[in-house]
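In the block that follows, a single chain appears as structure tokens, in the form predicted on its own.
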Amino acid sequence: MGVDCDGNFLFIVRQLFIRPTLMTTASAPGKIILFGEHAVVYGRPALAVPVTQVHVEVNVSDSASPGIWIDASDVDLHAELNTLPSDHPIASVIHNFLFLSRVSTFPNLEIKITSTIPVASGLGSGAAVTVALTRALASHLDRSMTDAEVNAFAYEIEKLHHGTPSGIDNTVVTYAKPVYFVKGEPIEVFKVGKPFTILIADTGIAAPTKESVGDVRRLWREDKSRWETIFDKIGEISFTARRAIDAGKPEFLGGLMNENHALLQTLTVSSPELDRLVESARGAGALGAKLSGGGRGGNIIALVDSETAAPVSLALRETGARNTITTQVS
């Protein structure tokens, strides 16, 4: 009996002081900009919504091997943290998180990242990785973070990789709600008076945001008066779209999309591939269509209904879209 009691006692002590292997999971959705891209960098409003049909998932677990091991098979990455350059998108999140969390001794971790969000397509894949990874690390290492803190941290990471981002990607992905966003102002989650359907079509061409944002900034510096006028027009479209959505009149969004696309063409951020998809969507019955995101590739969005969603999707694929996603905004 004494041996059994002693054995049980020792077992209980070990359970109290030896931490079991834990795994923490966090996820974040994709996002799509409805109106206001590029102009939002210059203080005009933009509207964006989460796309829950695609997402990033991050699993963080204790590791028996020394170091922090990262497995992101979607981008063919399997490496220990310290073998990656410090400006690597994933490495920069981990380094900055550990630094700001004042972690003196790096833990031994295994981090697995999986994603169904196409990279460099305007669906917020970078921001989603940052948000999901930050939340998983914070939870696993017992560092409590509010949504506002996660959002602020993700914005700083966005700045490292995109130069002068608007902040809209990290905001929509963090809060996973439709957002009316003005840089430097409080976040507004807007109401959807009547659900509506957006069809997203991917050109299959990578769209590096930093490049298109930089090109627009160069144009703006050369002739600020001209481009401020364009930004004003885009901002007015975003404001009008917000009112239409609030009022439950999404049918008005089609014409606004067409206007917004024409202004983005003037900003030189469209491309022949994007323009072909936009025209194809309109020709197949969409109420309106425009590029979404940084441009030069990535996605277009089209306003459709239950009758036009299928034929528009088919037309877009026949025109060269690599993939289409139908999402309801509600």
Given for the second form:
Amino acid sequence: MGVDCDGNFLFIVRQLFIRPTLMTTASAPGKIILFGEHAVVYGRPALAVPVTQVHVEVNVSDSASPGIWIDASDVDLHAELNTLPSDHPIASVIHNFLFLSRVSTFPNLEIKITSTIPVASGLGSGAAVTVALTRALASHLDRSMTDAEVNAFAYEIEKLHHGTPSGIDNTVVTYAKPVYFVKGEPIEVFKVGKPFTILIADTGIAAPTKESVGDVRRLWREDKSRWETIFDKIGEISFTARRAIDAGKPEFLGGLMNENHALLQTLTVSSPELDRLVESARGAGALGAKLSGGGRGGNIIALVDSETAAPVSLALRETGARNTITTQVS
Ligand code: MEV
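Which structure goes with the form predicted in complex with (R)-mevalonate, now that we have seen the form predicted on its own?
To see the whole picture, the full complex is given below, headed by that same chain.
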């Protein structure tokens, strides 16, 4: 009884003296790369689309306790900002945001981050956290930011954590549109002449993009002309794929996916688990399949239609896929 009375008393005091907090929410989708990963880091075109079935949500509200309190249960993070190393991926977004927005007095905030995007799986979880967190902070602190500003900021954050990113992940996640991307050039949203279906299957193996991108860079430094030729071939595949998508002929994408996967194997970024899933999808009737994203783990994508979607999904699960997602590109 005494405890109840104390609890009520504290609750009433809190209501009287602490102003009700306004909560600001922002979210960002995942993404998949259809064609052109790795080569895109070297200036070749790549195609990527948002995946709205998975997303990051960020809620920001005023905190009753001093400090900036971060709660990201999916990665088991419950901490005050200043107890985190400044290069922590979430802390660095907040520090850089406050610095660039010239916030002189640190606000007291509660930041809750939830995500359905698996980490280090090629689905753009890092970029999605950055974009959603930036938008939620901007909105809560009354700073207006255009998409271009959010994208430029997210690219700077990607550079801090991923070495030499092309910028494709932050771009697709920020604009949430199908993008034909060439590093350093204005974004081009591509037209889809006829919708098509992609099945995404997760190896369940976390593989940081930074590592595969770093390994490819080492290979490239050792023999630039060999790897530039591979990048050229991948770039041509992306270019051809865009034309097929635009012309409403997605059936051509299957063969292009298979060719792109073979080139990614040559680049050493596939893995036995990815290859097994790719083979399994093709064997079950997919028109084509390839790894998607940085590789070594993470996801594969397969081109399916209304008849093959179910058997391909089943075959992928039987081959060990942790999860499958079906997404329509339209
Ligand atoms: C990662 O989603 C795509 C890569 O091409 C890296 C990049 O473009 O920054 C592997």
